[in-house]
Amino acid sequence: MELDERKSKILKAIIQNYQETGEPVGSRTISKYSDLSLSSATIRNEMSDLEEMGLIVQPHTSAGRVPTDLAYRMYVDQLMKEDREKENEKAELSVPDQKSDFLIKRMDRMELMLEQVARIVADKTNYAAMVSSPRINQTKLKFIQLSRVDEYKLLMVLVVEGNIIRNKIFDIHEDLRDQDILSLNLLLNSNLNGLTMDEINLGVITHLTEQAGVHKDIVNRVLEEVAKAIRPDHSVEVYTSGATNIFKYPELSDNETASEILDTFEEKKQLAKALSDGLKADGHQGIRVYIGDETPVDSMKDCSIVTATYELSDGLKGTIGIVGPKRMDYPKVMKTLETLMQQLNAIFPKVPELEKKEPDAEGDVNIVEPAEDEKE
């Protein structure tokens, strides 16, 4: 739908207003807010039209007029378009853009990094957040290192793709030499390195328990602890911070309202589903956003959903998502996602050095430190 200038300027003017104020929006207010010199009747024609092209409603007689969500639409798609536009004449003029204080800080224990991240989001928008954590579909193994704890007991380190450290110490019944265990990294590695599960077939399977020989024991229970880590995970695990910020926006905060949001928040289902289609985004970074019955919860109809992709290192990514009424303030919406995926990038480059590392106690699930060169 095209608008000549004087309509998209009145339509963006009521946007704007409404969305500072979740009042109707009325003629007068408009004549004080566009930077257009006409009269409060011209306006009111101008805003009779709009309502006929289903851009902005009258809630009730006498009132102003406020968005619909075709006009909200409009608007975001507008801004999308602009920021593309601004992007590519950064880097025409090769102008960088100007890098903002880390939020983020750097965490070991990748589910608390990403509760602090919807934390921040959540404090930083005023709206509610929700973060997925990350999963790979074919995740490849990296590096296998296998070490002796005590007489009896073997830690085994996996390094898969996306550079996440997983550990496991397991029992062995047979006596090993350092030499035993050196050659069994070796014929490992040189075997099992790059591939993914669907890769691990019988005839590799086959060919190292023969390589093996009377070790053919651990390097099954090796394949089994391989075959947990590099599985396809399709499961997702949702982090959420804010959720009682709808209280803030009255035409969220009626009791049925409120609490069908909230335990939507604190059932995680449905906004585990809509992370998920986050991750097909193909807006402007990855960027995607949801108004009023385009969102993918039931009980979010009434709202908008704005998600962008994060990508911790290479295959490894997850979905950050803002909840909010639809007169939400989309600028800094987005302005915010955008600098969370600047420091994410700079906090996990995508093709890092890996640094050896003592590893956790049992079972943990680290994320390697690049190389210090690398962090400059």
Contents of the next structure:
2 protein chains.
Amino acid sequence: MELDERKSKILKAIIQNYQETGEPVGSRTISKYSDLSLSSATIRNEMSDLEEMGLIVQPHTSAGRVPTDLAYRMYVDQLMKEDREKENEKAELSVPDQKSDFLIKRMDRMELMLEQVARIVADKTNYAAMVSSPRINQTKLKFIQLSRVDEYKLLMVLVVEGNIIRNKIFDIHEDLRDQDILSLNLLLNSNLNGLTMDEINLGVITHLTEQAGVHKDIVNRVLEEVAKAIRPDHSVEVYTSGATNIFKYPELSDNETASEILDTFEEKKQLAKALSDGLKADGHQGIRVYIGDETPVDSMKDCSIVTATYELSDGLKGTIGIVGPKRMDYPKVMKTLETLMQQLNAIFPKVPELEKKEPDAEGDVNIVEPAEDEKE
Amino acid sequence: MELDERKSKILKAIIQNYQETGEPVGSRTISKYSDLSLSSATIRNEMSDLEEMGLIVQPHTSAGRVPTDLAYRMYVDQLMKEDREKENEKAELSVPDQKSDFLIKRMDRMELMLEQVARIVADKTNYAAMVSSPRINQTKLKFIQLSRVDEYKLLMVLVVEGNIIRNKIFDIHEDLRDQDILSLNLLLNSNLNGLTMDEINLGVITHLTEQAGVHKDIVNRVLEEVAKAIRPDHSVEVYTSGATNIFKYPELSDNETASEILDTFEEKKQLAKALSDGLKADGHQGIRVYIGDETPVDSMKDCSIVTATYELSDGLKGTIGIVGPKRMDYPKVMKTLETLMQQLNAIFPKVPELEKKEPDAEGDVNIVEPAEDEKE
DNA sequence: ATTAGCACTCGTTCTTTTTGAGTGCTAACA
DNA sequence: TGTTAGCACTCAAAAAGAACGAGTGCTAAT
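Mind pulling up the form predicted in complex with the DNA next to the form predicted alone we just looked at?
After this comes the whole thing, all chains and molecules, with the earlier chain placed first.
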């Protein structure tokens, strides 16, 4: 059977109506709701066809129709598109940044900012939001330094490309003069700086340990940490917000389902997996839509997930995702994500290296500066 | 009216039965359940008295009785105590530590460890758990260092007592020779190390800025960060786990209530407030119980909260809390928290300063070392 | 003081009835 | 040939009613 113009319109009307009400939608409703003026009887005939095509089903005889996953897929891939040009109701969500910070107090850490982004998206859309911290793909070591903290403790500071900082405190049991520390620093910096994971090969390592002499175990421990710091797929944090929004959708808020979904949100590992999925293949403009069974997470078979990939200046890529009922407002969600991406890109311009900062009097914040102690 | 021996027993029986079943408990049940062999009629008379005393109520005529908040209060304060000596079913929960780390992979950060503690407690009790990171009361600055990262960026590393590390990257717009950095470091360390918040007074500050000469704005920015790092009541993280456990208790799992509670768990600020409450006045062994309306959080009027204060070696104090229905198993929960405290204390012994670490070959972990970049 | 007995209450559960939204089909119409 | 009015039919959900039974309070006997 053919999905002609009229059938499309009817299907779209059904989807949109169902999106709003959450109730199965009947022929009479469409007859009035849509602009094509047809009697309910005609609509019924068309609906019958649509059902045969597997695009809608009725929960029981004498109920209205509900779109199937297939219909949503079709909606997202085709039907929706046509409207999207017109629809220009400026999605005015404000990403917290340094300049217009009326929404946010201080955003001096990436972590806070991602949390805020999640919150804003969740508030704006009324769905649940999740954001994965960017993961680094191939990072250069930029700076390394050892310093003595007290008699038995050595502090190591690593800075990698993107100004991500990593600290580690070592206990030392051996004698170590300040002079030794100095030369170790020199040794490490001159040999390691600017190198990527791959470039630190056995040659470099043996050279280092040889040079280190008696302190070679310190060098080894340093190398271990370096490896951790620049390892490509080092684990990813996930920030979430608005998980309880699912209670706004009856089809998700029976205890069984809700509990499972919320569990997943608490146990962020699975979310991380779902989000990193989107990183691999960039669909249309980096936005991907998973409908029902397509979702990579078991507990969300009754949901849809929309993800988008963001990229910060240093090539740090992360994903932001929205979880809602299958009847979610796809156009709105996708629009939201799109403008969000644009804004993020505007804030973090893709200047290859050494982007010059405009010197603004006070507290000009380092955008990528996640490393701090765990407080505040 | 007098709460005699028998009434106590009956009340206790009611509470315990209700704790298990969640259903109003009737006279017949008690007549059989409790060891005092009395007919249901007698129990009924006593119950009538208990109701008059405000210790139990019936949801409606012809229903069993349910304990009031007052009854729980009495139970926690008195009734329960008697049994607690006998009850020695060793609460075997294993705090993740370095030695017995079968439960945990790597605990090289406080953050991870607190998360794990929350998880374990939640799993063990079947209630929701929350843990606040320790807050520092009066901290000394231990170490400070500036280093150049690249032409326009200066990295500052602070270490404060307890080996908490804080990083900050400054943009610099002025000329700064390596020699200048060295002397700045010298200047800062010799003047600030070992000082607490209070001791860094105007005298010290003016002396510093004077000495700094042209670089006095750098010093100012450093001081600003120092202030943040050692500020006494710097904000507190809260780790939670098992929030969805509330679905196990029907009285909490209608959508309205559940949604509110879960919201509170997502919005951790309120939890932080509730937890910090316990820090102030140490009740019996640091364990406090809030029943129903006593809870400091509005959305948890239908819950009870049990909190305990833990203290790590460096005088870092935090709170761990358990949220459950008012009919929670108080003895079990309190027991759990008690043994947990003991274990934490065992792992972090209260040696005043410079606790000697047993040198174990590899990766001897710094217990208090929260500061790292946001990954892993 | 305790208890057996009994009438009474009232939420829960099960069954029945009613309602109405929605369908499919047919026959008439343009 | 496509559209529509009309009508019988279905079935979930809502409303109404009946039966149940857990639990109570009271009284009278022990």
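These figures come from a predicted structure and were not determined experimentally. Residue numbers count along the first chain shown, from 1. So that the term is clear: the rigid core is the largest set of C-alpha atoms that superpose within 1.5 Å between two forms.
Core-superposed comparison between these two forms: CA of H215 displaced by 2 Å or more. In a rigid-core overlay of the protein, R148 has its C-alpha displaced by at least 2 Å between these two forms.
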